[in-house]
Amino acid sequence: MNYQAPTTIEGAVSLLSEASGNTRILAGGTDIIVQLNGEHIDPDLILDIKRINEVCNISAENGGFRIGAGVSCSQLTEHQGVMDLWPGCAEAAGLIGSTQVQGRATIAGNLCNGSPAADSVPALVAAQAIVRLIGPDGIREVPVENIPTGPGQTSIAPSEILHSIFLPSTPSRSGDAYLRFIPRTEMDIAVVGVGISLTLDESDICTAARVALGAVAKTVLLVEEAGAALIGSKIDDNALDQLALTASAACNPIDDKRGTIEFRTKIAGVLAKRVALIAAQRARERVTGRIGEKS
């Protein structure tokens, strides 16, 4: 096995390019690492990225965020400017594994994995976020829905590396959230979770919205007709009504011991109804957009 940690996102992706056999690009390692001890994987190349400097800042961009590949999920939850902006991309970030696992892991990684159940990628999709891809051809731009293809999948590239993912910049009274049901109180894989983000005209009338499930089919799903059932509404009764039937009418998920098709279709209405109440109280409390600009 060889292993390389180039200092340069252009070594990184020449090293890449030449590569031949398994490769893996380490950022966090959080996962590799146990896929390495448990013999899971015996990649020919790892990568690790962590010595170059440009994916491992969180940077501020046309009022929303960009963050490095090799950004922690520590450093996501403790940057003030994001947790303004986007505080549920912040939340998820933070139910990642446990405190220490979070010291290391990335939402980067997370959404690489390929997992239905990443608990980031909901509140990502919701949030509209772009990952940026780079590759001997150059720059590819992606809606973070189309990476992952199917489980332990994604649309990257052999040759290509992920460099960051950017949040964009917000309307005022604009808010978002994620939760997610697990079995237990912590460090517990979803059975289902939702991210929502919307946005609401000074009459509290919603004007924008975006609703993505986790771990109810083989990849995080945006599901429009969810965000239309909200889109027009002061987020009442029967808007939230509305979008508990459409999220479950999405839901397409499997049988196993942390859920039944059932229990994971019904919830998904569940919490859908209560993510888009604090989405909707957040962007309430939300005096004036583009925050970013402020860190």
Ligand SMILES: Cc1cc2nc3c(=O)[nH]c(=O)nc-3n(C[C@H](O)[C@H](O)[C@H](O)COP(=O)(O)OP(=O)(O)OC[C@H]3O[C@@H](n4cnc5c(N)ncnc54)[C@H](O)[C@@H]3O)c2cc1C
The other form holds:
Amino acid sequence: MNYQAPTTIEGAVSLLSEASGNTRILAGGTDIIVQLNGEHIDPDLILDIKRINEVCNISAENGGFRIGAGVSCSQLTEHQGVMDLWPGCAEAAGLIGSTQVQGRATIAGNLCNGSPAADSVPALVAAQAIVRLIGPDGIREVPVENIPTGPGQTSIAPSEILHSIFLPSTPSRSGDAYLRFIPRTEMDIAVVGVGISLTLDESDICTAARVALGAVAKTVLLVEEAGAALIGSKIDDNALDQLALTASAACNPIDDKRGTIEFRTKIAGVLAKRVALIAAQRARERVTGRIGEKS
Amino acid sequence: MTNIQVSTKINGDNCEFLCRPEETLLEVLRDRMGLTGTKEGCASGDCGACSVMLDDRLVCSCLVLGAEAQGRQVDTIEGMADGGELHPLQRNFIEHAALQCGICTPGFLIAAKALLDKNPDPTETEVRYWLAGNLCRCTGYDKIVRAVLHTAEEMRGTELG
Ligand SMILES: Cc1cc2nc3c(=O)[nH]c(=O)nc-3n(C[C@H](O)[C@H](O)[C@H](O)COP(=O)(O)OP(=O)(O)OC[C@H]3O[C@@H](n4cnc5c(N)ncnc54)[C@H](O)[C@@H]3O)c2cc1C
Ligand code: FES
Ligand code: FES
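Could you present the same protein in the form predicted in complex with the named molecule, rather than the form predicted alone shown above?
The next block holds the full complex; its first chain is the one shown before.
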């Protein structure tokens, strides 16, 4: 095995295309080094992207934020601008593992690892985040929900590197939230995770909503019917019941020791209601909107 | 399999070492540098016994490659005491009997110091969440949490006085 740490993205892309054999990209290493230590993988080359300055920063862009692929979850949760604009995304990153794990883990790695239970992914899907991939043929911009294709599988080509994830600006009176169910309070894998982002108008009526579910299917799901259940409502009991029904109906989970099919399906609906209420409360409190604009 | 030459700073001293590409920082510290204060409990990021500071960030050294330490600064338990004088956290762990077998202790001390450097006045809940990635099979955690809270109070007092 070889280890390389290029200092430019172009350098990384050409190393990746020239490499013969099996190359693995290294971000925070909290998935991949576990696999290396356990001898589950035996790559020919480890390509560390953390010496590339441009992917190790969070930058303000068009009222939103571009999160480099090397940015750790700790950097993200310490960033006031991201916390103000997309608190649900930052909170989801803040649920990944321990303090130690968050000091290294990235949301890019969380996405590329392809786990259906990845905590940051439902929040990013709800936020309409856009992934920037760079390969030998140039740049591709892809909605985050199009990246996972199955457990451990993604639509990222072997010659491509995830460069950054863009969190867009939001209209005024928008809010997002993420909750997961785990049997413990810390250090566990989501049995169900729900991310919701929504926008309210001046009379408190929901004008846009995106609902994403984790750990209840082969990939994180964007559930359009669940979003539609909220749109046009004041997030009242009827709308919340409809949200829970549509969220549960979208589930196609596995049965395992962490949760049965029945349990996961039910909890998806219960959590979705709670998440919608938090997101709506945040939307009401945030009348100004576009917080990221001038920072 | 070629060895990689790495220059780094460990506990303030410049160091150089050779390591295999797949060797973790934990293995380098223990097996190449003789710094055996940092422990291995799991090698999978779950127990925190291998906690060190990497450029002022708390990490599991079992999930860092030795090669990644190039040009960085690593701080381990060996650098915690000031010569013969224990750090207040070390002293209070002893006074509060916050250890039994001791295998988890260096990791807890490094993690607790990282917390107090960032937040000198944590609540008990903050201490428990911050230390959730450090496992202890002996103490039941309570004495560890007391020792950290007591140290925080003591250190705030020292600073005020
Ligand atoms: C103790 C522990 C607890 C954990 N708890 C949680 C949890 O609660 N929730 C959760 O969701 N996860 C958890 N994880 C899993 C892991 O921490 C996350 O998935 C993390 O976000 C992975 O990010 P990373 O930067 O460390 O990825 P890495 O390990 O560096 O990479 C992960 C995968 O993505 C690929 N990759 C990384 N970056 C790129 C890129 N830029 N372009 C293309 N491919 C790339 C790698 O090749 C690898 O296959 C835990 C892990 C540990 C060790
Ligand atoms: S040895 Fe690193 S976390 Fe257990
Ligand atoms: S004192 Fe034995 S594991 Fe903590």
